[in-house]
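Only one chain is shown below, in structure tokens, and it's the form predicted on its own.
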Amino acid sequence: MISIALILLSSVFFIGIVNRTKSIASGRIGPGLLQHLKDIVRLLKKGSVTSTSSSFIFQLAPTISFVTVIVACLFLPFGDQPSILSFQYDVVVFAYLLALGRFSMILMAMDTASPFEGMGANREALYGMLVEPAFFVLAGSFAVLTGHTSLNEIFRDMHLGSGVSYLMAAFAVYVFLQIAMVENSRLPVDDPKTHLELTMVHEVIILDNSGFDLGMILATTSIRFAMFGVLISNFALPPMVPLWGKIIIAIVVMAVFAVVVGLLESFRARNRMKRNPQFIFTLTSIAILVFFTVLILTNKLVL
């Protein structure tokens, strides 16, 4: 329950911190911390305009994407505090709930009968497919390390106690950070500020959305980012710290996560389209290094 509260609370400020960091880094005044929330509330109050060539799929997809992210959040624990939903191999359900939300958005783009949105849907499906191995290799690594296949039990029993384990956790955090960037269509894979259809990915598949539907999509992005923030913060929660201390640490970690995202988007350019698959494959390579490190730590691989 604590993880859900932290996700919802941080989702209010996360995109605002990212945008504020980017504006400060570029020497601009920029929007306020709550401007993103105000935009979402304004859009949710409006009606939606739908294309005559679209069907009920177009209208349902934003809601399905929102619901899948909310349900995925229910599987996230907070340190040794149990998650609301937990069972063996729930890490697979967690991953494919996010995949279901992406699939619904791809169907929505295809439903508009727009060639540009179909092109963006193709890229969205490709990047989603390429990023999944990195997540599952990391999940498998921590399952081997702790002997559990549930997110709740993995983070409850995952204790870092050596320099190698801390290095392994650092690599895992880096991969999760980049997965969050890919899942939320951010730099260097995609740029939310791009307005050229030939190079857009996520933004091109929501071109026909407006009003309430667009507000749901923006809210989903905020919650998904905050969800990855809580996932990353679990690596920084010491087991002997009281609950209030863990909450403070998690808030600091998520704030740093948002600032890092803003700095990364301020000082690096977007990849060329043909380089994106290579970049995403690199995340899987790093995840494999984590896997071999776990095998060495657990004496399952002898050098």
Second form
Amino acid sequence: MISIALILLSSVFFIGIVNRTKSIASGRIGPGLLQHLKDIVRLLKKGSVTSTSSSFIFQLAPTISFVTVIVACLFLPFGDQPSILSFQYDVVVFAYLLALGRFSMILMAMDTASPFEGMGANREALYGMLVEPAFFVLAGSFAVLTGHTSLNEIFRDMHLGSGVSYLMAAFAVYVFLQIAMVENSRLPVDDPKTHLELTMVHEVIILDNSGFDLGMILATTSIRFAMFGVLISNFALPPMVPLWGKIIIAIVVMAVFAVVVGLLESFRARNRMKRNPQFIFTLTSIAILVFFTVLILTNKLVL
Amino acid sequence: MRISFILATMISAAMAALSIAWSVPVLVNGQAASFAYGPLVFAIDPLTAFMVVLINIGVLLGMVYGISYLRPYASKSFMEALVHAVAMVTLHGSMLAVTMMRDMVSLLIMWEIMSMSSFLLVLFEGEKARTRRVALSYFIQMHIGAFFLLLATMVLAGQTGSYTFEAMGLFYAQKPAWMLFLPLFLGFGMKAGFLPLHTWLPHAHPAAPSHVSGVMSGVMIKLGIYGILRTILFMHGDQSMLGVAILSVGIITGLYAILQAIVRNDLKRLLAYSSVENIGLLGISIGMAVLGTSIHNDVIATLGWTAVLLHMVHHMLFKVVLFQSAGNIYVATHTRNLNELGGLMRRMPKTITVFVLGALAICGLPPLNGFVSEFLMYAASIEGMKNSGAYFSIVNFFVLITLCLIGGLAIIAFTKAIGVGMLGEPRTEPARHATERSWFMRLPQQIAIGIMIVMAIVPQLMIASISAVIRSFSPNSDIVLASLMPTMTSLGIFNASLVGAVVVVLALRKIATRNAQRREGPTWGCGFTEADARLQYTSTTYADSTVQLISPVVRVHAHMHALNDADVFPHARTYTTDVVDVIEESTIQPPIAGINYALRRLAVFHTGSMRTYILYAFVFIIAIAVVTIMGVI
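Coords for the form predicted in complex with its partner chain, given the form predicted on its own:
Once more the chain from above appears, this time first in line as the rest of the complex follows.
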């Protein structure tokens, strides 16, 4: 319950903080923290133009994408506070919900008959495929570590006792951070502020969307970002801290997350498209490191 | 001519009604039944009953579709139509019989009838040279498979003196399991399409008419899986190495086949490779289940067997849907090449919507039934990582990575099929003039989708109805299933509420945008004003980024003439690509090429002139005389 409230609340500010950080880093005053929300609200009220090439898929996809992210949020716990939806092996459901959202967005892009959007769709499909193993390896590792298979129980019973396990959590946080960057199409895989269609991934997929649907897509992106923020902050919520303390920790973690994203985007260039698969593979290999650490920690692998 | 096929459908329906009436009580009670017809004994145990239901649903859906699919083939002679209809009923009957036989010899006979009748079905469009060649290669490869089964029968009988399945149990108790299991796996795996025995599949499915390819891919290859399951049923003790072996074959099959599916431009060939991929998934699940049984972990074993059985039904359903929808597209446009299609969603929306639903299911995405069985596979692999030693933990870790890679790659393959072939603008005139098919041609797919939706919403009931089958594989499964049921119920509710949530948000969207202006306009061309349908992403380009990543496994040959210095002025040029199946190229083609070469060399004797043949006879007589005089014979 708390996590979904926190996600919705922080999604309002998240992109604002990122953009503000970027503007400060580049010496501009920049837009206000709520500018992104204002944009979305304005878009939701506007009329729309749909392509004559497109079918009902084009109309349906943003809604599906939005719903998948919202439902995925319902699976996220907040420390030892349980999530709204939870059952055994729901880590699989969480990942597959995001995959369903991706599937619908890819079809939406292909539906417009635009060569550029086809290119973006193709990249989205490829990067989505490449990033999934990293998530599953991490999820599997924590299932082994805690002996549980639902997100709720994993985060409730995550024992971070020794120094090694903190190191492992640090790796995991790094991988989740990068997964968030890939899933949300930010640097270094994709640059939301690029101006050439040939170099875009996410931005080119939504070229033809307008009005309410575009607003919904932007809202989806913000919420997904905040969702990963809460997921990451779950690693920093020890059970002994009282609830208000946890909420403060989570807000701080997410603010730091947003600032880090902003700083990364200010000082880093986007990868060449050809290098992206390698970059994403690196994440999986770090996740594999985590897995082997877990095997050692659980005394399965005795060195 | 269709009257014979309608009659065949009726006979099949009667056969289905009869066999289901026998099978359902077995599924419910878990008690085996048998009846004898002369020396032939038909026995029905839970596994057989399960297969009977699967076969009947798949074949009937295919035959109902066939009635309308065959309409354009009115020019076929009565005899051809009759052969086709008889072959269809024979295939149905022999598949049912295969599952009811209880000894290797009768099984082989039924197996052979099954292969022969499906050969005749593939040959339906035999006036095309390509179809004849494909059918012949199918015929030969099926007999290589049958040879391995014969070998297994000999090993079994030689060792135990009996042909019955019970003797397998005896054999496994005395000898290392692989000695019998390997030939059996090769024989059954040939039908199922495990790597590297899959090479007949991507050729036979596109060559066969669509109602047949649906049945072959949805039902017949499952008989191969059935054979493997049947032999595993008699195994006991620690078979973990065997489990790892099956699992590894499954991993390689699944990954290789889905990569091949991504690069294919022929819609039905893409679907055929996707069938091989699903066989790979089944192999992985079988491997995990055997592993779980071997290390006495009931949770892994039960999850594995449940995943295998459910996925067999699920794959049958969505493969029938996909092949039949592809058939509808073929009838409407007369092409299966994705690069010549496009824009079909606006022209035949009902067919394509059904295809999209089938694709969602086959990618294992919520909220359809494919997700339920993939969920169980993931669950088994996570349990495997959690509850076993380092070795099996790492094995299951590979399974987990494979599952999510296959899931992601399947999304690429099917977004390609839909995005390029069915959305956007039509690329050619035939696609531009495509029209929706009649309701009767869409009916079987809609029925299948209906069953799929039910299976997705109440997976717990589906699992409960096959619990007798699961119990025959894993005796302690009831306890595990009891604890699994709440999860499956939640999963079903989740699937239903996901759809509900989308509907609610759509309704809200409608209300919110009721006053907003809506206009239609051309797609934004990014400043390029002369955009036309040819500029769209093609099937080849869509696959290109994946091909670059995995180039040694998937080889694309490009045919083009490079520009010379002399070519100052541009003129018409062609650029074509074709994809080769690397395994087919390296395992099937070299021996064939070798045989061809040897035969061609031998053909020098075949001069066609009477004098040389007389000379041969003369040389032969001389030789015989010399040999006799020398006293050799």
